[in-house]
Amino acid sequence: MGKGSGYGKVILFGEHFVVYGLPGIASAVGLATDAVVTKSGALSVKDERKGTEGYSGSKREQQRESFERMFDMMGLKEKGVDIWLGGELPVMSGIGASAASSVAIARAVSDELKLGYDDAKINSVAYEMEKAFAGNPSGIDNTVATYGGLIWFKKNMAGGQNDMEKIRVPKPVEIVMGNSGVVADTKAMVAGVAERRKQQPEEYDAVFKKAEALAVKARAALEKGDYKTVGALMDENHSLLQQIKVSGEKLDELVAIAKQNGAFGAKVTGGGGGGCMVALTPGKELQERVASAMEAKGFQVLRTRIGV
C-alpha cells in the first residue's frame, strides 16, 4: 500500500499570465489531498473527496487521461492499480485540486513501487498530468502542490527548469476563498485567452505587461508585510482578469462582498470561468466578517492562511 499526499494551492498573482512566462505568485493553502495507492488487476478509482456538486463526474476523462500520461512518463506497462481519494482538500475549481491529486496519486504509486522518486521527479510527473486538466499548464499549481509554501514562479519557456523561489512574509495572513460553485473547464479557459491574445495582440500585451509589473511590487509587498499594498495590488489584478474575459458573475459577486466588508483585496484565482477568489483578509476578525458575509448568500467558503 502506497501513500501520497498534494498540497491544495491559491494564485494571488499571475494566473494566466504564468502560461506565458510571466512571474506569479502562489501560496500553499494548508489543506491537502490524499492518496493511498495498491496493486489490482485492473485500475479503479475511488473518489471520497467532498466539494463541489459534479466537479469529480466532469473530470472524469481528463481523469482517466492524466492516469495515461502518469504511467507513460514512469514507463510503466502494468496499470493495475486500485486509487483512493481523499483527505480536506474540496474539489472545486480554483484551488489546485487537480494539481493536487496528481501530486498526490504520483508519490502513492512511487511509494507502492518502490520507484524512489523525489520531489523533483514528483513534481515533473504531475506536470505532465496537468495536461489533461489544464492543456497548456503553466506548472505553478504542481509545483505549489509538491513543494508547499509561498512561492515565486516563472515558466521557462525554452524547456528548462523553471524559476521558483521561496517567498517569506513576517507572518502567516489570513485569507478568506469564495467558491462560486461554478465548475470550470480550466483547458478551456487557458485556450479562450490564447486565442483573443492572437486576436488582439496589442491590447493583450499592454494587459500582460501591467500584469507582470503587479507581480513584481506584490512581491516587494508581501515580503515587508504591506498589506494595505497587497490588497490594492491584487484589485488591479482582478481589473485585469476581467479584461481578459476569465471572470464570471458569481466571481465577481463574490468579490464585491469581499470589498464591501472590509477585504484589503479580492480577486479570481486560478483559471476563472468559476471556481474560487480570493480576499485578502488580514485577522482573525476580518476574515470571520468576510467569510459570514459569502456564506450569508448563500457561498461555499475557506477559511485559511497564506505563508505558513
Ligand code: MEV
The other form holds:
Amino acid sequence: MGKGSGYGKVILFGEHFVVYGLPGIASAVGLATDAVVTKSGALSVKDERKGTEGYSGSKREQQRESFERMFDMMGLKEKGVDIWLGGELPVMSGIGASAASSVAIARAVSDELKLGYDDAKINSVAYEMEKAFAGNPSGIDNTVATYGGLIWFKKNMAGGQNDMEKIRVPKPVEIVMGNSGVVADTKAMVAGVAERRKQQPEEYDAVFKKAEALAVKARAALEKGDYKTVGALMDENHSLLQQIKVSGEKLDELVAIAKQNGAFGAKVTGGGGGGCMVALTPGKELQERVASAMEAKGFQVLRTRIGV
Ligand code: MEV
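Could you please show the structure of the form predicted in complex with this ligand, as a counterpart to the form predicted on its own just displayed?
The next block holds the full complex; its first chain is the one shown before.
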C-alpha cells in the first residue's frame, strides 16, 4: 500500500497571466488531499473527497486522462492500481483540487511501486497530469501542491526550469475563500482567454502588462506585511480578471460581500468562471465577519491563513 498527499492552493495574484510567463503569487491553504494506492489487476478509483456537489463526477473524464498521462510519464505498462482519494481539502474549483490529487496520487504510486521519486520528479509528473485538467497549465498549481508555502512563480516559456521562490511574510495572515458553488472547467477557461487574446491582442496586451506590474508590487508589499496595499492590489487584480472575462455573477457577488464587510481586498482565485474567490481579512475578527456574511447568503466558505 502506497500513500501520498498534495496541498490545496490559493492564487493571490496572476492566475491566467502565469500561463503566458508572467509572475504569479500563490500559497498552500494548509489542507491536503490524501491518496492511497494498492497494486491490483485493473485500474479502479474510489473518490471520497468532500466538496461541491457534482465536482468529482464532472471531472471524471479529465481524471482518466490524467492517469494515462501519469502512467506514460512514469513509463509504466501495467496500469492496474486501486486508487483511494480523500483528505481534508474540499473539492471545489479554484482551490487546486486537481493538482492536489495529482500530487497525492503520483506520490502514492511512487511509494507503492518503490519508484523513489523526489519532489522535483513528483512535481513534473503532476504537471503532466494537470494538462488533462487545464489544457495548457502554467505549473503554478502543481508546484504549490508539491512544495507548499507561499511562492512567487514564473513559468519558463522556453520549456526549462520554472522560477519558483518562497516568499516570507512577517506573520501569517487570515484569508477567506468563498465558493460560488459553480463547478468550472479550467481547461475551457484557459482556452477562452487564449481565444479572446488572439482576437483583441492590443487590449489584452495592456491588461497583461498591468497584471505583471501588480504581481511585482504585491510581492514587495507582502514581504513588508503591508496588507492595506496587498488588498488594494488584489482589488485591481480582480478588475483585470473581469476585463479578461473570467469572473462571474456569483463571484462578483462574493467579492462585493467581502468588501462591504471590511475585507482589505478580494478577487477571483484560480481559473474563474465559477469556483472560488479569495478575500484578505487580517485578524480573526475580520475573517469571521466576512466569512459569516458569505455564509448568511448561503455560500460555502473556507477560513484559513497564508504565510504559515
Ligand atoms: C488555475 O488554478 C490557474 C490558471 O492560471 C491555470 C494555470 O496557471 O495553469 C487559470
